[in-house]
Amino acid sequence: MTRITIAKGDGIGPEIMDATLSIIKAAGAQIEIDEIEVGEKVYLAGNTSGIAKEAWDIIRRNKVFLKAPITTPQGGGYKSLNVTTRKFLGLYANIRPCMSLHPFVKTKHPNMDIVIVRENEEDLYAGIEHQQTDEVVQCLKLISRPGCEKIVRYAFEYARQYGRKKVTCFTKDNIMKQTDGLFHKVFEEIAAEYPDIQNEHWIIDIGAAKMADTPEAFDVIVMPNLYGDVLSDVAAQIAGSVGLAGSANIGTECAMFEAIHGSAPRRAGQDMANPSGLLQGAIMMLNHIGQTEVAERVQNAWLKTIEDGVHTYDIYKEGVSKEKVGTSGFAEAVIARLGQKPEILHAVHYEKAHSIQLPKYTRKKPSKKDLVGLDVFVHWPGENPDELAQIMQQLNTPEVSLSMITNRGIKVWPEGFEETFCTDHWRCRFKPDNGGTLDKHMIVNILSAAVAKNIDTIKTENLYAFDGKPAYSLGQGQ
């Protein structure tokens, strides 16, 4: 018996949760339930996170959380509970299976059966943003080696446990050579540890195009956070419907399972909503807690229900569907088919599944780290980079000189182009004249001179070499 936490959420949430629980209990799920309240009522009661401290305590104690969709009120500084939960509980992996149900659910891709494994904690979703000048705002993209290793290794372990043949990595490391470059590098390192599983890497743009056109070319796809967020919704939609897809959010200690769709308040209380997305999340939960036989029984009954043409309004189609049912009617149809298997759709058989446990991250021996330059970002309303260069060269010291100015990453000095449009946000790079290293006193001298000359310095970035290799981007065109 496993004790889990549930939240019925908002909108259609209570209806689809009741339907989901009725199905898995009828299938023999060995669970005990603690229910918490999250979402709109909690937000409007004055809690901007949408969840009370006592509810956190229950989730952390039970470690397994099945959550229906919630409504986040517009405005007022309300924070996404999904994002908050993933980060607070260290739910580093988001798993979204996307399988077509052809010919019973309309799709252009009848042979599609892929799993998106999305990094869940970092990347641009760290949410670190600043307005730096009148014209420019910044969002920091943070990619860590531990984050990469956890998500990539999870993708390969998932593939191995569920009999998948190939893991594909999508990045944009031809442009973001440091951040996406690290993700790709770690993928190559870990792929070498799994010789039984094929591996490949695609640049995200052409990879996304290929996935949208020929999804059957892929099996498991692992991606950084933003790409995974976008493409998992694309994958679910082209498979048939976002409304049919569930997801798992997996951490070292805790896990959360949910539908990927929203709370659909317009459909609330009408016994119309399709519970399939949340049911798919619950099936993943059952596998996670080791109740594999129950998960298999539910999934096959669900497939048989779809195959028999018993459909809710969102997938009902004249000539294909045979019976239109509501939320509760769909649950009853699935329950009636427990123990049956589909005849046209592929029946599932789960080998004994379990929560995937990764080895503890081991920090590698520190590299030799040398300070080799300084980027000074300034707010300057002028337009001519040559004029700015004359101002910034006043900060030169006997050892360090201005070597480059960029605007939005494009080199504009020296030898810039008049055609390049510039904003009021400039990166001014200082490097040692002898190509050696800096010490912190040199940086202090440069910044002190900037203050003395009323230069509006908005941020600085130290430039490092690790084991002699420069670890920073060049200016575009440099």
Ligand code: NAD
Second form
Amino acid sequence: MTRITIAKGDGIGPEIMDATLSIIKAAGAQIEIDEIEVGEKVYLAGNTSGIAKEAWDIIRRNKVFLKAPITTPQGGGYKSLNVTTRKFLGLYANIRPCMSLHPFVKTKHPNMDIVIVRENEEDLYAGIEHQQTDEVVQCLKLISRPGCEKIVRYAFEYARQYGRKKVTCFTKDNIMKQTDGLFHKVFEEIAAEYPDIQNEHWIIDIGAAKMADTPEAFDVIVMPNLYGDVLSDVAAQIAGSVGLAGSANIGTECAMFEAIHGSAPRRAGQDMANPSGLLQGAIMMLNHIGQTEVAERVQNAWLKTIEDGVHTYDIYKEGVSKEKVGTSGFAEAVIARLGQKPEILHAVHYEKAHSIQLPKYTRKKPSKKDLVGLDVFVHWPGENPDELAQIMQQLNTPEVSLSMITNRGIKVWPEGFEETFCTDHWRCRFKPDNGGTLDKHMIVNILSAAVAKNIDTIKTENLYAFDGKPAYSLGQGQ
Ligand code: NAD
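Can you return the structure of this protein in the form predicted together with this ligand rather than the form predicted on its own?
Below: every chain and molecule of the assembly, starting with the one above.
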């Protein structure tokens, strides 16, 4: 018996939750349920996070959370409960299977069966943003080795547990050599530990195009947060089944399972909504808590129901569908088919397994880290980089001098192009004249000189070499 937390949410949430619970209980799920309140009512009662403190205590105690969609009220001040939950509970992996149900649900891709594994905690979603000049704002893209190791290892463990043959990695490391480069590098390292599973890497632009065109070429795809956010919606949509997909958010301690759609307020209370998305989330939950036989029974009965043409309004199609049902009618149809298997769609078989447990991250031996230069970012409203170079050269010291200026990454001094458009945000790179290392005091000297000369420095970035290898990007065109 596993104790889980549920939240019925808003809009169609309560109906699809009742339908989902009735199906999994009829299939023999060994669960005890604590229900909490989240969403619109909580928001409107003045709690801008959409969830009360006591509810967090229950979620953290039970560690397994099945959540129906919630309505985020329009207007400012409300925080997305999904984002907060992911971050608070350290749910580092987002898993979204996207499978077509051809010929029963319309799709251009009859043989699509992919699983998107999205990193869920870092990347541009750390939400560290600043305005630095009149014209320029920035968002920090943070990628960590532990973050990469966890998500990539999860993808390979998932592939092994679910009998998948290949894990593909999507990054843009031809451009972001440090951040996406680290993700790709860790992928290569970990892939080598799973010789039984094929691996490949695609640059995300052509990879995404290929996925949208020929999804059957892929199996499990792992990627950093932002790419995963975008492509998991694309994948669900082209499978033809946004309303049928579920997702799992997995952490070391806790996990949350849900449908990918929203609360569809216009359909609420009419016994019309399709409970399949939340049911798919619940099936992932049953696998996660080790009740794989129940998960298998439910999934096969659900596939048989779809195959028998028993459809809710959203997927009902004259000529293909046989019977139009509401939310509760659909649940009854699935329950009536428990124990049966689909004949045309592929029946599933889940190996007996427990939730994927990753080894604890062990910090690597520190590298030898040398300070080899300094980027000073300045707000300067001028236009001619040669003029800025003259201003910045006043900061040169006997050991360190200005070596390059870039604007939005492209080198504009020395030997820039007149055609290059420049904003008021400049990066001025200082390097030791002898190519050696820099003393931290030199940074202070450069910055105090900048203050004395009234130069508007907005930030600095230290340039390091790790184990003798430069670990920063060059200027474009350098
Ligand atoms: P939505 O997913 O609720 O609805 C989009 C369309 O799909 C609508 O036409 C709706 O009727 C239909 N639809 C969705 N689920 C369906 C189902 N199970 N059966 C049949 N039809 C279904 O998206 P929206 O209208 O943009 O958002 C509504 C609310 O949901 C918003 O407040 C939004 O913030 C919230 N939302 C919540 C979550 C979540 O809790 N995870 C996710 C997305 C949106």
